[in-house]
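In the block that follows, a single chain appears as structure tokens, in the form predicted on its own.
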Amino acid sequence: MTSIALASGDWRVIAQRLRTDRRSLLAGAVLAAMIALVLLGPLLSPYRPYEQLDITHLVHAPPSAEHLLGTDSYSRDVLSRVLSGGRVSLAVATSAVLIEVLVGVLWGLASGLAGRGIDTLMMRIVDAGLSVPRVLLLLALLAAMPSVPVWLLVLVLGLTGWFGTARLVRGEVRTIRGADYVLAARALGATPARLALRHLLPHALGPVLVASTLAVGQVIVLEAGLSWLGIGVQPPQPSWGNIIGDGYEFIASAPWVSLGPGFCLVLVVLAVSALGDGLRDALAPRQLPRT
């Protein structure tokens, strides 16, 4: 017996239903757009983005044929800042992921495979985790330290984030680890990393992967959100949401500072969203052929 989602007929049956999905082909599209313009950005950008160019004129001029996303408060050229900001915030995201999923999914598995105390103990610390606002968590512990680089900020994001893909991981394995294959395997003397990383991880990586894709997209927003207070990314190193901060005292005066970076944001957030729920419909288990 193999896992529904790894079969290999399988993929090609989720691949069809994305291909066949237009929402998810939009999202695609526009997400890979964005990412492919924030990574070719030192050749797109007509300035550096910490370029103050004259802080005497060019202070809030508005988009024109120069600048097209006009410039802040200090001269600096909008679109450039938007375009290196979006590299850090879309890095900065997607790194935190990644420590989200592999603490999460280690951690559900020993838990799925510990013995009743262990597990319940382990399920407890991951319940007291989801019980705190992760907002606040991560108000309080950035609040509290000197300065925030951005390495940092990425293990903060990480470590506060994994509770849901642990409680996702442990359901899948506690569900099926009593199936026969999974036993025939114990029996056959197949140690417990084996047992978990062959016969019993397979079966959790589509659930997981559509819960990173939308965590992605949270922990964008999560970013944007804690860089605009002041406490995520530090200026001078833009990212979109120290650049809307910038722009905020301006809004009436110069609503193209934060404009531009709001756009953005928005934009892969809906994207990341939009292919996260279609991955979701592809992968639906009732709706895969069975093997």
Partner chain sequence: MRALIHRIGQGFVVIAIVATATFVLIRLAPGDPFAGALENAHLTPALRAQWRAAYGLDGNIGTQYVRWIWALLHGDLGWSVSANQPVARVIAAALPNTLWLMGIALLLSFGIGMSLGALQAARRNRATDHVIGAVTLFGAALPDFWLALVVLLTGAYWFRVFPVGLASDPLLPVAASLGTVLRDRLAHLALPVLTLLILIAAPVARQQRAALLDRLGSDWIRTATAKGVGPWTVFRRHAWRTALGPVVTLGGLALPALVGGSVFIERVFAWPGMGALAATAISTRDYHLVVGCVLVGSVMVVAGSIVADVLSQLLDPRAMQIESDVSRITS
Second form
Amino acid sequence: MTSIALASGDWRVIAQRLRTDRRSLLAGAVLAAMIALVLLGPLLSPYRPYEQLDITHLVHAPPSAEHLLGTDSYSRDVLSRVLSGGRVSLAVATSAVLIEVLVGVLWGLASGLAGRGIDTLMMRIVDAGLSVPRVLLLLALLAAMPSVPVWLLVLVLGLTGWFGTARLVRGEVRTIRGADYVLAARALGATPARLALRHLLPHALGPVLVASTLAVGQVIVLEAGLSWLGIGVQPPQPSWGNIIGDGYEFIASAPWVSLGPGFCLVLVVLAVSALGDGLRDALAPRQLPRT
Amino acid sequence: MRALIHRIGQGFVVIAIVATATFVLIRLAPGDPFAGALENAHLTPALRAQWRAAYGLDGNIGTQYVRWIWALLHGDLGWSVSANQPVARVIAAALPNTLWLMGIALLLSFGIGMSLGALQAARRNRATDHVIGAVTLFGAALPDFWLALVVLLTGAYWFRVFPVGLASDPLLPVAASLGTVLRDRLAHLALPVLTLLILIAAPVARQQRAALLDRLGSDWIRTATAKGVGPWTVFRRHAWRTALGPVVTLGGLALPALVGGSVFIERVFAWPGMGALAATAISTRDYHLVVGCVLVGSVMVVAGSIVADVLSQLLDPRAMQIESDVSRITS
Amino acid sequence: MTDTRTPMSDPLLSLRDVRVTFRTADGLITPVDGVSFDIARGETLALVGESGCGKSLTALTILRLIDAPGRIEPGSRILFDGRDVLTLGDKELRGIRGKQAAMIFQEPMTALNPVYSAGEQIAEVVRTHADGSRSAAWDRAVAMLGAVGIPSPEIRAKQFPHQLSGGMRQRVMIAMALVMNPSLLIADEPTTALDVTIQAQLLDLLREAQQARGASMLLITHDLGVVAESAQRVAVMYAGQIVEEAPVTTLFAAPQHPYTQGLMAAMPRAGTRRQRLTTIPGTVPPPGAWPTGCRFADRCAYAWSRCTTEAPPLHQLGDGRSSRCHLVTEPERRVAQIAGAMA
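What about the form predicted in complex with its partner chain, after the form predicted on its own?
Once more the chain from above appears, this time first in line as the rest of the complex follows.
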């Protein structure tokens, strides 16, 4: 287990390493551009995302100067929908990951600090969570609900994704728990909660940060997949996933409906995972060759 | 041996937790398969109760749970409302297709992924390594259903080389020759297998490369060289062989994602397996079928990871060390 | 660098002006910088120095085991049994490795492959260098395990390194090195990782095995106590160079180089009253940060202005002794320094 010790000053070193890593820079730039694009979406988008422009003449128009990404089966402008859908997709993913991290860190800390019996029980639950394919669990949960508002989707996504974080944090806590300075703090009468916040959590922060960056990419894909299946973000509200889903039925005749949002999805996911990798390298640089 | 029994016992505990959690979550969630039907004014309360009883939906949650677990232990997964058949039979019909698809995909992916990773490690920091590295980084980050769509679009629509979906051609004459049937089967397998291949081979290659480089830097490599063993034997016997454990373990760790991803991939290619079945069960609100799919999927994952664990322990006598290696490489 | 030593007649191993360089981010460093020595047949030479002085790297050059980015510089010469190791083809080189010259590494835990049994790893040497069946190689491995003092070798041979104790693992390493009856043993700190009691047992084992086979040994260590018991001659290394070489009794009786004196003063002696051990102030400067003059100058009690500007050559003192120190040419300084310290 690599435990990455981080004192507060090290963050500058890490930022420095990230700045000098060309791949992370590129990924960061792509990500920043995409975020700016979807945030400024309402200003930039040529049409309203819900507007059916001309249901008789503009159905499945291929990409052109007026409609850069073409139009869909309801004659809506795909670019406008992609810009609007991106806000939803990115917002859902980041909020869900926040929930993941919060629950995972708390669970991991509790389990790491708890006695043997409770720790075992809590970790068995995590094992169970990790061994159920998350997609199946989500399908089961979401299908059982008559309607899925976006906040509920976020909650469900978050509550099915924290197991890995919990295990990670628990591992770090267990590793560091026996360290001298932690023992010293304990001997001085620090309460478990204080111990966790002041001494144990900072150590787990690095790996958690890497894991949650990568998790953002996973959740974007998950949300897109669920929306594509029709049990995620509900139409007419666009998300990248359900736009791809709209296009899937007509993939042979109007592939641009799926390809446009799909391209954005791939770009963001690649950028996020490259950034996560870069962050990991910055936190734990590769060992220098032995001399 | 005792470790194996312990590990299998653990697996059962995990499955029991999964079974309970899935059941409770679904039962607690609002929604009822008869909600629509029950609004039908022609239905008398007596008839409704009869329906509910017939589908095992009467009584309180506790009763239903006990009854369900009891049935589960007898191999009874309940009644599928949408298929109008026992869930077990529906799943039994779909399962072979999934196992067949995944078996082939896993075999090919590990073969190709491990070769690529080994090639990278042997040519580390040279052009070959960098090119394969870039490709696998890309492949490992691609969204599964999106990749499936693109593969379908290119292979079946743009180039029209492969059939659009299903596991076989339904119009194939019954009396078709073995060669024709085989060719038809392979043509239908090609695109979904290709999709899974890209998705699985990429992380396998990355893991193989990382594990090999780790092993190549170890002291026993130098010992072997000092013994006069040739470079190829050193690579094969002392690096590759000792790096097998982490690669196999990765296979176990990747199973949940693989089984989950099959929902999307099978649906894109209309492959009549468990994944597509789960997707259909969802859209028809078929409670017992959903729970059945989740349960069988979990059993597959748990069983697969036990196999992976046992294999990697056989491959490396120091199982503990392997575990820490994996977490170092994958975390 | 010119070598002024008188060559030994027909040595088994002879290193001349061996240099190892590493290309690093900060430029080229030379952790082994012109090392020369000979080992006669049947003789044990101890190579002594603090960690970081380049002694292990020197040992690795003999079988060309330096990994990239390290490099043995052209101009270095290593003659083993009359053959130039550095110009040998790969196949001939492999014929020497493990068969005519064998290495024993410091860390028996990491130096043994964790997924093969002890017996398999010894048998691998046999199979590499000798014809014959797998089972013959295995039998030879088991016999060898018995010969290095492992009880019930048939059982131990089937065990994996992690199932063996540290001392037992090092016995497996030694068995691996001895199984082909090599004429040279290169032991790189063979007992450093072990308990003191086991250290003594293993050193005895090594010495007996070496004497029984008439093999030569290069014994690398930082422990002068080990040297006194096992070696006939000693070469002391500091900062990539040999700074003193002498027969073991002469060295202990009258160390010439201030660094050797420092090492001896830092050595605990059994039987003497407990007295404070002196230590040499400072640490070995890392390669790349070596001073222009004498490399030991900044830690040396005798150092004067000449030492920081002019690098001393390795002065030959006769009777196989040599010292890389300006005191050889200005012996009066030694007296002056001692007098100064007394006053």
